[in-house]
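Next up: a single chain in structure tokens, the form predicted alone.
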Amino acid sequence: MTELFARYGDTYRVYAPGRASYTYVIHHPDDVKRVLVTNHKNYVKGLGLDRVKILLGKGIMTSEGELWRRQRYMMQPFFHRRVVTQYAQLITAANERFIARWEALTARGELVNLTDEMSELTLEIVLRSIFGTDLDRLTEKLGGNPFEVVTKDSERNLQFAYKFRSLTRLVAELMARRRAENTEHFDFLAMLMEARDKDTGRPMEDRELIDEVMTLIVAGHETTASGLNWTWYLLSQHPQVADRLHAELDAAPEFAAPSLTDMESLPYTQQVVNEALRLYPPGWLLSRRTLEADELGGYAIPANSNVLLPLYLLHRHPKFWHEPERFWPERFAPEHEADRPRYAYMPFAAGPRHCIGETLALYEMLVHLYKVARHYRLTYVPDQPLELEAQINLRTRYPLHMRLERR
């Protein structure tokens, strides 16, 4: 896709055989921004949505229409910031037992699989922000923790699919028994119980509540593992920045538990995690389909043909970047905001289908590298060719590998 956009520009089609179409590729923020949002009711989802539905059911990431609406009407207030911040005591704590497995790590004179860890730390977190304290007690009645599947097969296929989808059982089960208890919990599976629909007053339905949770366990957890792990790569080999970065953490005051306020008091932290979303957004691909025809880079768009938006081709466009190959945080700070269009950056999508969880997936970032950076510097030791692996989410094809080294 890299060569065909230098080839071809804003625009361009492949033709499928297999479906007997054309896909339209594009590239342009003008046509980004009529897709998602101008004239977002003329586009559903479009190619790979099958395959996610097996794995997701029927949550907001893959439901259309009414269904959609209602369900993201409910769930909305879940992740306003005055709940996010509510979580600022789990996030911390899930850091600083990774922090302690670190240095222990470290004393052994062994490495850091970094890619493994911060998928087990983003899956643990999105956990225990789920289900609460029901989390510890499930994995003391089965002899560890059920949805470690989500971190030991990194295959996204049908094998993963069923396995995955078999522990729906376990929440349907942990829904009845806090019915039957009718204790109170604070936690995203309390909130979609509680939840109810602002025109009739009803629950979600059992089954559209657990689709929901098992949409927040996938893209509340490897979307931002990702992101993290792309993070320290390229302040790994930034030592510039990653000094900048040092120096603003050193300065800031020692919050045990941050809250969403203290780390948005960082700009440059932030910068940091917007120049690397920018490189390396998870969510590489957006997938839409027309309903009726429209027009896109001045060319006629049939209805009922596939659009494809590279989120990472976009990110990079050189018409709209400067030096777009370059790791340069300071290209978002607030006096370059004018020096591109709205949306030519967007790694959370935009419009009414952007990522309900866009915050608190910055906030368990941010948190992330105030209490690791603060006290420590990652070092990359290569063993294998840095590679992209470019499936449902972009990620390193090998498990990258640091030194914690104490500052």
The other form holds:
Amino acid sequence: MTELFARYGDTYRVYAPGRASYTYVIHHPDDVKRVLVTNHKNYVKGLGLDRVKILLGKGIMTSEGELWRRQRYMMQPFFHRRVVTQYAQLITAANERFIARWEALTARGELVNLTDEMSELTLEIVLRSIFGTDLDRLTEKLGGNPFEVVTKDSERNLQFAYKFRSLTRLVAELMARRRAENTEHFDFLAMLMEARDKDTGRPMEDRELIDEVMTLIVAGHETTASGLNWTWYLLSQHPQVADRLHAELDAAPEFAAPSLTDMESLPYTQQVVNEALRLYPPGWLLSRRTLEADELGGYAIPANSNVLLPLYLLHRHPKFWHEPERFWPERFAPEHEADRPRYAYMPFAAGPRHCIGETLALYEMLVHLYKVARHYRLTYVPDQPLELEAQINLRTRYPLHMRLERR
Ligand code: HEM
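Go ahead and give the structure of the form predicted together with protoporphyrin IX containing FE (HEM), now that the form predicted alone is out.
Then the entire complex follows, led off by the chain already shown.
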């Protein structure tokens, strides 16, 4: 896609004989804005969604129309700043457990498999934020974390989908037990079970609840993991950036369980995260389908056409970014914000279907960097060439191994 963009520019189409139709690929911020924001009503999710649906059923990532609107409206308040910051303790504790584990590995002279660790850390955080203390009960009963297949199985095939969907039984049992025991919980599952439709007062059906739980597990875990994996990779390649980050963190107060506001007091750390998500947006390719005909980049797009929006290339568009290939967090400082159009950057997409978990994801990334980079340095020890694996998520093809050093 990088080559095609270089050759054909902002708008091109590719004929797909299997579908007997063209797929349109767009890169200009104005067109991206039209599809996601100003004319969003004319678009539904497109190519590739069938695979995601096998995993997630009809959760808000994959649903459309009235169902999507109802569910999104009910779930939106769960992701409000006020709620997100209540996860401070949970996120901090998970990071501390992982740091202790890395210390132990390092004492034995071993490297940290950073890619796997990021995946496990973010899985643990998302599972605890959904199931709360019930996660320990589940783990105890089953002699291990039943959701571990999500990180352990790197294949994303039908077999994985089958295993993953069989976890839905566990969620159903857990909901039944909570109802029977009538206990109080603070977690996403409790919020989902208590949510009511604003017009009808109706709660979600069990099927809907389960699909939303599975959606949050998948959407909330791999994306954040790959964001952090890339952030550490970039920091390890740019010592001056790492130095500046360390200087900011060294000067910051000791936050026992950092709140969202605490993390927002670290401007450079935020710029580092934004810049990592620019160069390697985990959701690197958005896909949509037109309902009615539209016009994009001056071309007529027929009804029922697939349209692809490669965020990876939008974020490196040479017309809108100065030295686009360079890792330069300072470009996100307030004085440079006006250098580019608003819709040239959107790692969490934009418009009504933008990422519901954006605040939580950024918070999680910032707390992790704060906790780790304040005391440690991670050095990449390459054993394989670095390659991109651009599937649903943008990952490193091989796990990155890093040496942990106390600063
Ligand atoms: C760095 C981390 C993350 C990135 C880069 C990211 C990115 C995105 C993007 C680009 C979309 C739009 C997809 C599309 O329109 O096709 C999206 C949607 C979504 N994200 Fe995230 N996400 C992240 C973390 C999270 C977290 C932590 C959660 C929840 C716990 C979450 C839940 C969702 C959900 C439910 C949707 C679907 C929203 C809808 O269609 O209404 N994401 N995300």
